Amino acid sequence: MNEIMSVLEQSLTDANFRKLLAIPNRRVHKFVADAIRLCKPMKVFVCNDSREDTEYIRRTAIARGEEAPLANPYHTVHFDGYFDQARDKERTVYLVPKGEVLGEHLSQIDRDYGLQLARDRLSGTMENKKMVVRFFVLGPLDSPFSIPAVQITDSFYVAHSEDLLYRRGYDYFRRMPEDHEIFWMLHSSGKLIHSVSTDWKKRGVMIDYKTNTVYSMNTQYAGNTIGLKKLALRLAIRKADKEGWLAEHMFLMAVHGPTGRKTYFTGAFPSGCGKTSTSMTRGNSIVGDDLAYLRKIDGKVRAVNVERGIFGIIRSVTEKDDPIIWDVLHSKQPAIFSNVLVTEDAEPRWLDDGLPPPKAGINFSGEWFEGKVDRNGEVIPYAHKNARYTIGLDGLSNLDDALDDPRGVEVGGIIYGGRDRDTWVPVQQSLNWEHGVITMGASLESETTAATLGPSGVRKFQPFSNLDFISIPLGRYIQNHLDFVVDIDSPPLIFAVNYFLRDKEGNFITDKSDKRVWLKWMELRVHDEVDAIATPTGHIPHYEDLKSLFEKHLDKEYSEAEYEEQFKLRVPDHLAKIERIEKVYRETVPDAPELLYRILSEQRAKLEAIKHRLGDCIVPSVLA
């Protein structure tokens, strides 16, 4: 400890040394000292969450050019490097000790080799830069759900973003028991030119789950650098596996039912598939849009939002379709825009924002003008497809009052959804918990989007909308879901939704606003207030119930022809899906539960039987 104190005393000013030592946890002191010895920062700033300290972080992000002010004095813009615009799945690896295997779906390397590689890439990367030390808590404070986390970074943009997204934890750390489990995050942007990471070819995220530590280097994109987001989710899934709860890539919202009733739902959707817009639907209230922890408390499944803000895809956010987000993004609430276009009037613009396209401005490629092309001759859009906004939840008019409830909220339903052009109907309920876990959660597929590097529009296996983050063998993860409600008398209902069903010409056959109706129907099903039609794949709504809900909540006529087209059973597509899902499990998931194959086999038999009787495409009126 004397050596650790010596490093801290030499590297920190008196004020910062006192702030760090006010946290009595010796492991915190060691983590900071080790990071200083490795990264060799010019200075170290310890944030104590005071208004003065947090404002200093925001001002410094602007002064260093990591962010730039916009016309709205409460808003800034950040640009990631041209090749650093999304989560880098290929270079996000687990450090696995000899003798352990996590599964084929995860990138992994030998732990000893990976730790040395991380140290080599981080060594000296903060010379002539300032290190920021921040303390946060995942989940509500002083709660069964609370997980403390330390973030060390040389990016004031990262430190500022986390201030909007997470619950500040400095005071929590000051009173926290010495042996409390902590998540540790160390990030360096690496070499910078014009405040942009330049060594993107050496970009990397390395997860040492043995010590709950994440190392991130040579990148600025938030999905690769904000340790408390998807990086901490990977650590939380392992913690949940050991302790018997679930850490999920899910929104958490309250659907408002009759007579002022609120029913809470979680929902798992891959990025860019309507997750945030679902949690923000008009007439309901949001607890969180991205990450949830689920625990069993007093015989009920209860959940919390891990975060306290939104890092959302901004493409297609319009005043008409997303009025609540639109209002916040045009208000005095603090916001960071990333990879949008900035006009000469210092206004942010993004793709499909409902306004006439701009002719010129500044974007992720530098000076932008209409018709500008990249080195391959491809036209550069005026904003990136994966452009984002970062805001705190406090400014939302539809924020639910249970956000910081330390006991969480009781979960009535769980929703799975993805980009599916030809198979799932717009909304259906599973036959039971096991059926939902297997055919909706474990069998989820989705077309890729710009939220990850690589081509868009490719159908990918995406179980539980969590495949990229599952840090234990997939078979065990599925079994954890199956076992989770064994001692729960009335588990949440499981639903599947699909906003992306298309006709033969490729046109979407549902409207963006229709999700409001699907949510209201699910809420009524949780309380057993509407009947449903049993099909081989699940329970679907009756036409008259949907017609009434469309009229009541959207003031919209809903024809029987629309209903028949949307909810017809596409038997060949379902059978093809089962073949794909079985194949991927048999080939890549050796520990998949036998129950998975049994339930898929039973569903195949039902589909083949009904095909024999009624044909390939069956309208719901025949099934009712």
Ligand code: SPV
Second form
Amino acid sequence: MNEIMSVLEQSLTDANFRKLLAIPNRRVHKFVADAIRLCKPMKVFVCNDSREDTEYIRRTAIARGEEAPLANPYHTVHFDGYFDQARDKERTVYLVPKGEVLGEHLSQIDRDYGLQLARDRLSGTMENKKMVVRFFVLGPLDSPFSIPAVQITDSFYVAHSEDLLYRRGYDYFRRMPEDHEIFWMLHSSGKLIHSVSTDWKKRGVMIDYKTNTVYSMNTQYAGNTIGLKKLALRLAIRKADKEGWLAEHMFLMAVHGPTGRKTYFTGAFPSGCGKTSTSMTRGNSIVGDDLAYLRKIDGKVRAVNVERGIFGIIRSVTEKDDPIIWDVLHSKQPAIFSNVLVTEDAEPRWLDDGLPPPKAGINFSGEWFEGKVDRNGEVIPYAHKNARYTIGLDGLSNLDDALDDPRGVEVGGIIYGGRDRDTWVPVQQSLNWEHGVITMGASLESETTAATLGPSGVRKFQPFSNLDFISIPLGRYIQNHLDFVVDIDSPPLIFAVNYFLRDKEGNFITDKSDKRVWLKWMELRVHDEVDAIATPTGHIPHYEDLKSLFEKHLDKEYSEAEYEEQFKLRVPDHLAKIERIEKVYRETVPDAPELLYRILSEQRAKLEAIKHRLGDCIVPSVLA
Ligand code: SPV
Ligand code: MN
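Now that the form predicted on its own has been shown, please provide the structure of the form predicted together with this ligand.
Below is the entire complex, every chain and molecule, led by the chain shown above.
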């Protein structure tokens, strides 16, 4: 203990030492001292969440060139390295103790080897830099959901982003019980040239779930560095597994029903598949757009937003389609833009922003001009497809008032949705909880997007939209979902949506705004206020109900022909999907629950029977 104190005393100025020691938690002191011994920072800054300290972080991000001011004085821009523009799934690994098995969907290395590698790579990385120590709370404060987390980083951009995205926790750390479980995050950008990590080939995220610690190195992209986001989600999934709750890659929103009623939904969509835009739909209110914790409280499923901000994809954000986000991004609310193009007037520009494309500017490749190509002769777009904006939720006009409720909100429905060109109808309700967990959550597939490194547009198995973050064997994770509601009288309904259905020519057959109608229909289903057609894959809407919802909420004439095209049962595609899903579970998920195979077989049998009777493609009027 004395050794820890002497490291801290030697490395921290009086003011920073006092700030750290005001948190009377010896594990915190030890984590900071260990990080100092390993990374050898030139200086250490402990942030106590005062205005002065948080402003200092923002100012320093600019002074060090990690961010640059934009024309709007409340805005900055940050660039990640050219090869560091998305989550690096391959190099995000679990450190697995000998004898433990995680299953083949998770990248993993031996724990002892991994810890040594992390130490080697982090050793001395802050020699000419300042280390920032910050304290946050995941979920609302003073709640059964709260998880305190410490972030150590040498990136002021990371520390600044977290300020917008998470609930400040310095005071909470001062008063919480000494033995409260804590998540620990240590990040270094490594060597920098022009503020960009140069050792990106040695980048990595190493998750030591034994000690709730995540090490991140030689990377800057927020998905790899912001410990509280997807790095903490991986730890939270393990904690939830032990304690009987769920940590999910889900939005949380209130769908506003008739006479002002609010019904809360969570929604799991893979990155880049409409999660944020659904949670932001006009006429409803948002609690969160990315991460939710779900617990059972007093016989109900209740959920909270883990975060208090949005790190959203900015591509295609337009004044017409996303008026609320657009307004916030043109207001006095603080925002960090990343990997956009900056014009000579210091305005940010992003792909498909509804304006004439720029001819020149600065982007993630440096000085950019029209027609610029990369080393392989590929044209570099003016902004990255995965360019993002970081904002707090507080500026949103549609923010739900339950954001910080320590008890969370009661969940009426859970929605699963992926990028599916040919199989699922735009909206359907599962036959029951188990059917939803298996045929919707566990069977989710989606085409890849620019949110992860690698090619886009490839159909991949994406169970629960959470596969990238699941940190326990997949079969066990599914069993946890099945078991979650055993003692609940009326569990949330489970729905599947598909915004990406296409015709034979490859054109989308639903409109972006249609999701408003699907949400309103689901809201009515939760209250049993609208009837549905039972099909082998789930309950689908009646035409008349959708027609009136389209008229009411979108002022749009919805034709029967559109309905039939969108909601016909595509039997061969469903059968092919069951084949794929069964195969992936049989071959790669040895602990998959038996119930999964039974439910898939039942669904296959029903589909085969109906195919025999009615053919390959069945319009809803025949099913009704
Ligand atoms: C996602 O890719 O799912 C995101 C952004 O929400 S991040 O995980 O932070 O990369
Ligand atoms: Mn996400």
